[in-house]
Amino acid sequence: MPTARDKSAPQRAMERLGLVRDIDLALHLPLRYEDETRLDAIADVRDGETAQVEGEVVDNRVEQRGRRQLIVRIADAGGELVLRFLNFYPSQQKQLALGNRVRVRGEVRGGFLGREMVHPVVKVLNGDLPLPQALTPVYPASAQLPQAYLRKAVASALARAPLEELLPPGQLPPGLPSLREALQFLHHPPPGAPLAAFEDHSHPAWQRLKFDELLAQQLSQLQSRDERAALRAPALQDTALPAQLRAALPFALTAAQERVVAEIGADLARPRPMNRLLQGDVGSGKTVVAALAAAAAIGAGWQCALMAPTEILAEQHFRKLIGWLEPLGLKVAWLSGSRKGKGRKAMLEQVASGDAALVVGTHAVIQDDVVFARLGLAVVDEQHRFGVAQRLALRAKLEEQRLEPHLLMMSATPIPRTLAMTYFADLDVSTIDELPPGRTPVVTKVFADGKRDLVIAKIRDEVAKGRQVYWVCPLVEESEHVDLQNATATHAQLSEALPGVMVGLLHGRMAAAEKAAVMSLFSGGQMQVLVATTVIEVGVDVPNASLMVIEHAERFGLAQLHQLRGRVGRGAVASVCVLLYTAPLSDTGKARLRAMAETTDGFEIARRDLEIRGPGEFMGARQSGDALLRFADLAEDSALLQQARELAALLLRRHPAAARAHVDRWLGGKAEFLKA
């Protein structure tokens, strides 16, 4: 078997692009096409056009115009054209010798010496060179992978790849070609093919690829669900401890919370692993639902682990859960990266002995030295912020009797329906679709950066009323490369502009003890203004905070802006979110700020975010960095998705071998990423 050293640079480059199997190359579709099927007369080409012409070399010389340049002039029966090469080899100069007949392709532009092409593609005509009978594909490539090499590799793989029809007769949506026909057409479209239909992916050949890809993805998810249904988990059935917790809560649950608590409770009572996503808008009360699920597990004699992506969010959960659970006689352990030495050792002993009924922390919860006595339920908050491997590691923490813990994932970034059907087809989804009573909607205002003084005046007013304020910046300190207002500079500016007001600073580079001290002052009301980076994005709950200012709001994603806005409006006081932007705004920046100003509905925000960013970015680390949908567009292909969803269920029931072959063709080893 050839080693990496034996392989050529283009071979290694293809492997880095994931082009290993023949089917990988066959599915590596062109970015665009060049029409080399026709020739233009030199006299007919216009500035700005990409053209292909033939002519005889009538002049060839090297000139020094600031740098050495090869200047070549070619002529046909009706005109002349200059070819300019700023970088050239002696072999190129020889190739373009006087009297040679050449075919060149490139962009025509006006030049000092007349119309010219700079660095055109050149072919020397030794005798007749027939024109291609199909458009020439231009593939996604890299510096080490020339187009000519890749075209040859794709054409060869296309001839070898097993592209036989896997779907039973009559199951393909009407009007779609066979896979082989679709790929042949997309790699080598005939002259006159409707390029607009290629570019917007509406051509039947494109539709076939989208359908097959969605079908593979749906099959993989349903297979994952079936495999999980065969696994065993502890049946966690207890009503006494959740009832005690309910009685101790200072508020009543909303109808939506009651509904999802019942859904989760039914899952926990079954002897197969729960795999449920709990989604709800910012402030909808997901933490108390998780606490009731934890109480059900603990009451049944098992432990619960809650993992959050940041120390601030994990600590926020820790404080809430201690307040609710410790009065019931339960011990809550705290694990984070900053907890070391004797304190960490004591916590690990409590977890290993089972003395700690609930363990709250960051990714430190899944480190190798953390051993649970009986882990029955794992809760992952802001699940999209964790990679696949991290979630799998948490599930592997229960080894007793080959059982798996139940898994509850929580997200304050609502998942649009088409995305849930696609990326979460193997999950049960619970949605908290109402906010607790007494919350006042947050008013969002968008201002250019030039109105900072007005914003600072608004801060003075809020502080004078006894309220508190957040000011969020995207950077901690000055960067030579990015000119953004930074947290340290803003802290200094606000401290000077607001004499007598305590202005705090919070960012990710601070030590854990410093962060805790700052948050304690702000939560306790002694600190009126908190300048922070996005470490306060999720989980921070200060009901007295009524104003959120977000600096350089155009640089944040929609989900992040919505999360930050959710830090205010958590009490009965009317609250405002100010989005400061720096002109000029990109189209994406305008769309984000418009969406924030027009709606506070997290589900509508999520829908618009999906439109703006696309599913790959929206999902974050779900696929460990790989977007599994390369061709389908969830915003446009919901009808195809529904057809694929229905066919996937039928194939698994009646044609399981065809289903397995289809998944292997499309996903290969990537199917594992869908199982976390």
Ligand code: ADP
Second form
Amino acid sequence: MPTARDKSAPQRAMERLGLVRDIDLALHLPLRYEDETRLDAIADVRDGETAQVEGEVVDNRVEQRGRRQLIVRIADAGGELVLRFLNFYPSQQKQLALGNRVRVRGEVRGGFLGREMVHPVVKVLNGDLPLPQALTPVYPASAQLPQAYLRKAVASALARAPLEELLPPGQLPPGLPSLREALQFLHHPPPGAPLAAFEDHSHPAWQRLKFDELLAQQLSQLQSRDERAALRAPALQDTALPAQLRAALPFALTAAQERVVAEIGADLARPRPMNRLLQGDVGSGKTVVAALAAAAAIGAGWQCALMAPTEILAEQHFRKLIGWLEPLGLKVAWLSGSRKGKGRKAMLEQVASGDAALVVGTHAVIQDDVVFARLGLAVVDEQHRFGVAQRLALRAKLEEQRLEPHLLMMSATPIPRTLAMTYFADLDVSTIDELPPGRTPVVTKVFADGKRDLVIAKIRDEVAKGRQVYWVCPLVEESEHVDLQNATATHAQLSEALPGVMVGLLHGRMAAAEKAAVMSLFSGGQMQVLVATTVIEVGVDVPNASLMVIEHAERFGLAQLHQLRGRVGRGAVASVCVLLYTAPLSDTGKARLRAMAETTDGFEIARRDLEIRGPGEFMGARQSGDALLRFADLAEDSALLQQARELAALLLRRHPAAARAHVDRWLGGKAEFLKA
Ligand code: ADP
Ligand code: MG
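Same protein, the form predicted in complex with ligand ADP this time rather than the form predicted on its own?
Every chain and every other molecule in the complex is listed next, the one we just looked at coming first.
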């Protein structure tokens, strides 16, 4: 076995991209193509075009024009072209010796000396150099992974990869080529291939890849559904405790909340583990639904765990749930990564003894040292923030007990329902599609950053009315330092402009205890203005906050802006969201801000987001923490998805070996992850 050290830099770079098996490389598609199959006559080439011409070197000199450069003239039967090299090696000079015949390729532009190519690719012609028969693929490359290396690696992997047809004859949707043909075509398309159909992924070769990918996905989902059907979970049915909780709530549930509570209740009452996604727009009231589910579990004599992606969120949940559940005589434990020592030990003991009915925390809850006496229900908030691997760890851990717990995931990033149901064959979906009554929709205004003073005046008004204000600064990982400075500078500016007002600062670099202190001042109402990086993105609940200012709004994604805006408009007071942008705005930036100003409906936002970002990214890396689909697009390929789903069911019934081979080809070692 070669060790890491024996591997070349390009090999290691390939591995980092997940290009390990031949099939991985074969599935690594070009970004675009270059057409080196044709030659242009020098007289025909035009400014701005990429051209390939052949000619004889008729002049070759090194000149000092501002800087030292090599200037070469080549000629064919009808014209002349200048080649200019600002950096050059003696070997290049030799290549371009007078009288040599060369083939050059590059972008043509009108230069001082006439039409020219700067730094073209040059091949010396010794006798005949046949033109390639196929377009040349251009792969995403880097300094560690040069284009030429990758081309060779892909071409030889493509030749070696076991690409035999795995599907039984007659089962493919009509018109699709074999996988081998499809890949051959996509890596090395013949001259004149319909490149537009490659780009919009409508070409049959693309369709075949999408179909195979969706098939693998469906197979893995169906398999995991079957496996789950064989698992046992405690049947959690209690009506007394949920009824007590309802009676103590200061509000009545909305019809949508009632519906999802019933759906979840029915799942919990069955002796099979629930695997349900609860989706609902920000502010739609998912927490109380989770609390009612927890009450059903606890009333039936089991424990419940509730996990949130950040400490702040977990603590918010904790406070809310303690307020609801402790009056009913239940013990709620709070576990977090930062809680160490005796306090932590005591908590762990309460969890292990079963004393703590509900455990709230960050994913620290799933760390090795947490042992539940009788875990019956696990609730995962803002599921898209959780790595699939983490969810998997949770499940594997719970398998040590004989019974599986029920699993409820909550998300404010809506997936169109029918799509979710088809795609996640192993996931049931409940949707809260209405907001609690009495909310005044948030009014959104878009201002250029020059209007900052106006916005600060508005803050002063709100604070004078006894309201609270969020001011959000962007946090981009690569420039964390700079962003921190922005947040700090804004904090200083606001503190100065608002004498007598308590302005707090919250960012990711602060210690957990510090964050908690700031957050509790703000939610307690003593602090009126909170300047924050996106740590408040999900779930924070301060109903008295009526104004949110988002600085550099153009840097945020649409889903993120929507999440942020959801932090205001939580009470009855009319709320405003101000999006401050710094010009110039890109087209997508404009479209995003316009969408925000025009609608507050999360499903509509998700639809626009899809439209603006274009296909391919929906539910992709950004939302789920890991790219689930590389080729197919759920919104566009619903017909293929349906076909894949039908074939997956058939394969599992009649051709289990083909099903296994297909999943292995496509998902390899990743299959296990996709179940979580
Ligand atoms: P999210 O779905 O974004 O997690 P929350 O659960 O935080 O929303 O609920 C938002 C706010 O609405 C909370 O203050 C919550 O107590 C309140 N709430 C939830 N359900 C109702 C309801 N049926 N009527 C009135 N207020 C409600
Ligand atoms: Mg929430």
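In this text, rigid core is short for the largest set of C-alphas that superpose within 1.5 Å between two forms. Numbering follows the first chain given and starts at 1. These numbers come from a predicted model, not from an experiment.
Student: Fitting the rigid core first, would the Cα of G329 be found 2 Å or more away between these two forms?
Tutor: Shift of 2 Å or more: no.
Student: Once the two forms are fit on the core, has F447 moved its CA by at least 2 Å between these two forms?
Tutor: F447: C-alpha displaced by less than 2 Å between these two forms.
Student: Once everything's superposed on the core, is F211 shifted 2 Å or more at the Cα between these two forms?
Tutor: Yes.
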